[in-house]
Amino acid sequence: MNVTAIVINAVAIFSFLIAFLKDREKAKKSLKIAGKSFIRMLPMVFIIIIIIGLLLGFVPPEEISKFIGDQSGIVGVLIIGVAGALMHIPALLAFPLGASLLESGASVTAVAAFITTLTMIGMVTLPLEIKELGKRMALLRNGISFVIAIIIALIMGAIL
């Protein structure tokens, strides 16, 4: 197991402890919101992760690297970046297919490109930053977003 997993896990237990121990109703109260989190979360889970393996199973390897590999450039780049940006799947998620990706073919930063913007940016919660934000704060911020993803990405690329 890796050794950062290991520290996440072992923080959050031991966080859980304090919690615990200094009110017992309401750590029991969390503990059941953060399971039924987890089940109501499981079948769209395991929907992208049958959706992902089918999508790596039939794009060929050349196709990938074709498109958001290291010779696609800042093209490649953008296509990603606004892949993520469209997709709405949890975070948790992102880490696996970025490692599937790069795997594939793809390029360091086309898959930063792809992890920042799909975390960063909201387009299928957009109605609803509108309506709190309005329309102006909402796509400025979504705007912004966008491109200082693509410059995490590309000072990732260039670093890696």
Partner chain sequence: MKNQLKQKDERKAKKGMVRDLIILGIILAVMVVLLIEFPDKREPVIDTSWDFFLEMIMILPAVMVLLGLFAVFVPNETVVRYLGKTSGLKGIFLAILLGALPTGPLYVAFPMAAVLLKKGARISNIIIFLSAWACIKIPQEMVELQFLGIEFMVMRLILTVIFVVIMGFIIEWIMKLDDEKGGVKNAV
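Having seen the form predicted alone, could you give me the form predicted together with the partner chain?
Next up is only this chain, free of partner chains and other molecules.
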């Protein structure tokens, strides 16, 4: 178990204890919600880890790095940014997927672009966003989000 995992678990246990002391019923309710969401997420967890296993096992790093590696340039970053914008997977699972891409030869820029567009932009939820906030605002938010995601990714690639 690494340090991060220990810290996260400690924070969770500590927070739960405080919550439990404050309001038992509410604490129990949140535990129930946690259990439900965990079970709800499990199939997706398995899907992602199998994809990661196949990706790292079958696709040679040279291939991945050709498309989204350091030498692929801005086109690769844009492609994976679009992929992130189109995909609809829980944000929590974007990070292991990003880590596996990084491991298999993708650049920091590409992974940052992927994660940022994946979390910020929702093509699947766009109709709902338009309905609630209006076409102009929804399109502006998603469009500009894509641009800033690419900028963030480029800066990260330059610094890290």
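Residue numbers count along the first chain shown, from 1. Computed from a predicted structure; not experimentally measured. Just so we're on the same page, rigid core means the largest C-alpha set that superposes within 1.5 Å between forms.
Core-aligned C-alpha movement of residue 31 between these two forms reaching 2 Å: Shift at residue 31: below 2 Å after core fit.
Using the rigid core as the reference frame, would you say residue 126 shifts its C-alpha by 2 Å or more between these two forms? Result for residue 126: no, shift under 2 Å.
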